[in-house]
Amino acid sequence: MRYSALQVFLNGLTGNKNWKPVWRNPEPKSHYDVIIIGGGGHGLSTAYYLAAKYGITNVAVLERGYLGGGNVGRNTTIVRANYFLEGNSQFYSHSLKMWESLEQELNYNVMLSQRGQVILGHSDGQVDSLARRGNMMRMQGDDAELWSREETKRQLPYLNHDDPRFPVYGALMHWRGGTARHDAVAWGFARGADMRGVDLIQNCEVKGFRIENGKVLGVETSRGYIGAGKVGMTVAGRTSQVGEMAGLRLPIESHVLQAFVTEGLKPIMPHVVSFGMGHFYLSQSDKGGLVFGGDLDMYNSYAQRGNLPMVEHVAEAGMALMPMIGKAKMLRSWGGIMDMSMDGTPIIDKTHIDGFFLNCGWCYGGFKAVPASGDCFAHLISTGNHHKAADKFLLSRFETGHVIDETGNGATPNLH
């Protein structure tokens, strides 16, 4: 069914009672040329990619329980290209410049908004920082500008710019940073996949591994045994339990990071704000809520919910950077699982079993990295080579010391 306002219009008539699936919930086969583990973001993003960019069809993403029901749904939607390390940089960039591309591509609204993302700078060695990280930026043809305190509080003159303990001193502004619909960019990249012949199998957990002689021949589900020729692997904070099972051990932690989102209010903000001297992040969606988050809860786990000290502690620094915040009701919170390496950069790589890929370790940027983690992981399964834009995301960098640490906290992965 093609999307218009027409068709919005007459299924309005009819109690939208009308609408089809917009993909098929079909049988597993017994054997496929590809599957893909883990149904959210990265998982629906390659599989569309192996099939639109490389004709892989012959594809099934295997999805425990409903597509986009992890962490692609459970984030906070900011996408930026921000960053400052070669390696990171490259990625990001690639990732954004497809983004902007996305909605033409998957014909699909995803509600892409480049409101601009601002970083607030609250000491002379932070603004240095910045102005850093934005001759980075702007050398990967990125944009990036530095603000002086005075332009930073003509532009945001919402936030609290004299705070004794946290006084702004400048900001760096991403005018291409922004948001986007989360649901919206899982179901275009599953609508588009299964338009292509990608099986998508719903509340399908894998169950383990057929390997032999070191090669991956299929996967044991609970749905039954299903044969591959490849295997790739994106399951996010279930990385190490499913990593475990085809006897991985990898250098990554599962931690909770909590979102919250408050009731709606009238435009205040316009843009992605940061807090420099927290981590801290707020913006406002289009239904008028105040969407932030702010540190993991700091101990391993599995759960998708977060604890009260943390609350409170994202709580403290949304005041602190702006007070008014207090006056809005906190609508609901939700936790994801988020896959921590140990030096705060993802992998996409193969492994040493032969036609098994892995595809993890986002940290905290996961969501902005979905069409290009999608792109370049299928580039991978498809070649067997490196895309040039996560050459630099190896497994290998942890054995030899080659690691991309983004904000120099050592094999802390709670800390990235």
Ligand SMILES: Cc1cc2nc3c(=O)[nH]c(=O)nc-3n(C[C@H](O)[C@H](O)[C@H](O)COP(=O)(O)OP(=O)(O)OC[C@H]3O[C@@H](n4cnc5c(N)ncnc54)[C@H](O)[C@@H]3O)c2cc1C
Given for the second form:
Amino acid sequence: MRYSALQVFLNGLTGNKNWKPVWRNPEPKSHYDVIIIGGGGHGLSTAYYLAAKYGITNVAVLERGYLGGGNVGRNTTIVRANYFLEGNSQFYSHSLKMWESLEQELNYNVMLSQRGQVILGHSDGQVDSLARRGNMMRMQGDDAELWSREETKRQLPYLNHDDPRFPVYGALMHWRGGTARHDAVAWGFARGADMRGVDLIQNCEVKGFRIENGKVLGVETSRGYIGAGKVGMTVAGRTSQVGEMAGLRLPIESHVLQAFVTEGLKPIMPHVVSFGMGHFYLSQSDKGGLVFGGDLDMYNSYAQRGNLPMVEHVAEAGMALMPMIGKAKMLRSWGGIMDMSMDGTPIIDKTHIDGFFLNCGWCYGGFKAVPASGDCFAHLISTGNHHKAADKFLLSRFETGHVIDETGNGATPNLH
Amino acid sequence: MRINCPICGERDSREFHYRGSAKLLDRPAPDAGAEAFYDYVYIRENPTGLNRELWFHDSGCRSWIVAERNVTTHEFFKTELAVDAKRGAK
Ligand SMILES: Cc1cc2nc3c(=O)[nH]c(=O)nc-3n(C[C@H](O)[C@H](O)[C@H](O)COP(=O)(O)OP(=O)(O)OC[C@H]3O[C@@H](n4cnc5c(N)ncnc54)[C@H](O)[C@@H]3O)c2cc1C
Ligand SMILES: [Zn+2]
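Please show me the structure of the same protein in the form predicted together with the ligand, now that we have looked at it in the form predicted alone.
Zooming out: every chain and molecule, the one shown earlier first.
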């Protein structure tokens, strides 16, 4: 069914009893042209673009839990295109452009809100580096605006601008950045893929691969063997395990990242704001909760929950930036397992196994990448060639020395 | 999380800095070749169960410690000084 205002009206007249489930729950077939492992944002968007753009509809997405139960449903929903380096810059720019027409493309309300994303500067040096970042963003064709101290104060009156340790000196505003409803993004892609014939198979864990003479033939799953012409994996925090089943050793560590939400409050902050001292950022959801996050817990983890020291650390940063946040009650905190790559940049590539493709290393920025990652991965799987927006995300870059290290931290995945 | 420092005893994990896999103790010989260094610098086993890892007792005795920790439950098992771990390996 195509969604429209008329449908909402008509279904309203009949007590909303006639809405149909948005996707089927099919039994797995014995063979697919393409199998995608992992039903998160990247797996669902890949399946969608395979069917909608690259003409491959005999596709299954195999998800070990339920669709959208991983990081795609756990993130803080920030969308932006403010990267420095060649490779990242064109990719996130491509992704942001795709976001801007995604609702029309999917006929689904993903609640994209380009409310503007602000990064604060707390010293002259930091403001200089924001100016440089802004120039990079404009050179890649995106928007950036440098705010003076006064302008920042005028736009964001609710912050503590005169903290003796971290006074606010200025800010960089990226108006086209913002937020989107994370679950709706997963559901919208799932619905679009299902409508085009993709089988979304939940409770189906991939447990092994059948590989002969260097070519992938299919996957062993908790619901039996399923044959495939090609297999792509988009399993985020589980990348090392699934990769290992196919004999891959990867430049990835898994770490837990937490996020937090307060009780619903009246509208107070219209933008997304990032603190420049310490890792802390926040926005206000449409329900009114302040949604915020900070650093990883710093040690390798597969627990989808964090520990208290990081809760305290994030709360301290929040209090320094915006003391009034101390009056709000924190409702919930949760964690997701991030696939941290060794240079902080993702990998979208072929592997040494014929027909087996890799999509991983999203660190904590993979939500904004969902549309472009699906497009570029589907392009790679269907044509065998890299999409030009993602042709630097090679697995071999670590061996050849072409790392894309946005933060300049070196091979320390927890610091990216 | 509490970490049993061989010198200071059991301490809050906030006193420690995390460095990563204890594999970093096994630096290849200078002439081991590019592939060995690629593996050393970039490749990680990233297990779901026991991980051998390096912690630095930053706010304590400032020793490097090798700990075995379950990365799904965060439970610590064996801890020893990195110098001892390295000596033992030789
Ligand atoms: C707290 C938090 C905040 C974040 N904030 C932001 C943000 O503001 N902006 C941003 O851009 N990014 C953010 N991110 C990062 C972003 O959420 C992730 O990079 C992105 O969602 C990862 O891709 P995915 O959606 O495909 O992953 P997931 O949703 O995790 O999908 C992977 C799926 O694979 C499945 N799977 C695993 N193993 C198997 C198997 N063997 N067989 C079958 N299925 C399997 C899992 O069950 C899971 O559903 C944040 C992440 C977290 C945790
Ligand atoms: Zn000590």
